[in-house]
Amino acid sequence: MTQTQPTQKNSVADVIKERRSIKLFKKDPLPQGLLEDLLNVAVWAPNHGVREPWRFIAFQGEGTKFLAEAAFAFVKRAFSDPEVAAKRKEYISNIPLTLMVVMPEDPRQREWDEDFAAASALVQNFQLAAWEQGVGTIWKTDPYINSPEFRNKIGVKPGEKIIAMIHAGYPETVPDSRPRTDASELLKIVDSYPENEVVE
C-alpha cells in the first residue's frame, strides 16, 4: 500500500482510473458543508424520467456510536467469535462518515431496474466527486442493511431499498492499483448485418 493522498485532476478519466476503494481513514471529520457539496454533484447522475430515485442518511460524529450499535446488534449473532464483531463495531465507529443510499422499491420490474441503475451510477458520482476533492470512499452492501431491525434503527421505510452504505473519509493509506481487463478482450462489434440473420 502507498501512502499518497489522492490528488486533484484536470481529467474525468484520471479520477476514474485513480479512484481506490478506501478501508482505513485518519479521523478527521470531513468539512462542513463539504457532503451536501458532493452530493449535489452526485444527484446528476442520468435518471430516467427524471423520478430521482434516492434519499439519504447520513451519520457523523456522535452519530457513528449509533449506527456501529445498530449494526452491532445484527454482526454479534453473525460472528461466533464475539472478539471479531467488537472490532467491526469499533471500525464503523472510528469512520469520520457513512452515507446510505436508499431508494424506493418499484414493483414495475422496469422502473425498479431504471432506479437501481440510476441510484448505483449516483453512487459512482459521489466516489468520484469525493476523490476528486480527496476525500477516499467504499461502497459497502453489508448483510445487516438487509436486517428489517437495522432498516428500522436507522430510519429505512418499508418499501426501500438500502443500495449502498458509503464510508467516507481522509484516507490512512491508499491501496495500490489493481489492473483491469483490457476492454478489447471483453468488446463484440457488429458493423454489419449479420449473414443467416431470420427476420420474422
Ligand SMILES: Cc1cc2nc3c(=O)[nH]c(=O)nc-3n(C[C@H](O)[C@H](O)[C@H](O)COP(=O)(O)O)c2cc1C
Given for the second form:
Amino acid sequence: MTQTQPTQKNSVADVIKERRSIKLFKKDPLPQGLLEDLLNVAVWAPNHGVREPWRFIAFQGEGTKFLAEAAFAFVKRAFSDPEVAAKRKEYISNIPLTLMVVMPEDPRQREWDEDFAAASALVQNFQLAAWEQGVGTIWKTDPYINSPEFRNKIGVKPGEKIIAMIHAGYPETVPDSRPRTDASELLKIVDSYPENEVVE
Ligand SMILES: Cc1cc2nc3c(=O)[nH]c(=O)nc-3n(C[C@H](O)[C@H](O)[C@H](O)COP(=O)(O)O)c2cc1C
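Having seen the form predicted on its own, could you give me the form predicted in complex with the ligand?
Following is the full complex, with the preceding chain placed first.
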C-alpha cells in the first residue's frame, strides 16, 4: 500500500493508468458542488440515441447513516457473525459519499445492452474525473443493491437497476496496482484476407 494521495496529472492516459480502486477513505467531506461537477463531466459518456439512461442517488453526511441502516438489514442476514455485520455497517456509514447510479431497464434487449454499456462508461468517466481531482472511488456491486427491501428504502423503482454503487472520498491509502495482461497477448490483427475464409 502506498500512503500517498493520487498524483494530479493532465493526460487522459496517465489518469486511466494511475487510478486505483480505493477502499479506505479519510473522513473529510468532498467540497460543496464537486459531486455535481464530476457528474457533469461523467454524463459526456457515449450513449446511443442520447437516451441518457441514468439517474443518481447520493448519500453523504447523515444520509450515510440511513444508507448503512438500509444495508444492514440485508447484511446482518448475510453474515452469521454479528460483529462482521456491524463492521460492514460502520464502514458504510463512514464513507464520505456513496453514489448510486441507476439505469432505467429498457425491455428491448438491444437497448438494455446499450444502456448498460453507456451507464458503465459514465461510471468509468466519474471515477477518472474524480481521480484527476485527487478523489478516490471504488465501484461496488454488493449483493444488497439487488435486494427489493434495500432498493425500496432508497427509492429505486421497479424497472430500474442500480448498476453501480460508487464509494468516494479522499484516499487514506492507495493500494498498489494490480498488473494487466499486455494487450499483445490478447490481440489478433487481421491484415490480409484469411486463407480459409475464417479468422483462426
Ligand atoms: C462492475 C464492477 C463491479 C465491481 N464490484 C466490486 C465489489 O463489489 N467489491 C470490490 O471490492 N470491488 C469491486 N470492483 C472493483 C474491482 O475489484 C477493481 O476495479 C479491480 O480490483 C482492479 O483494481 P483497480 O480498479 O484499482 O485497477 C468492481 C469493478 C467493476 C468494474
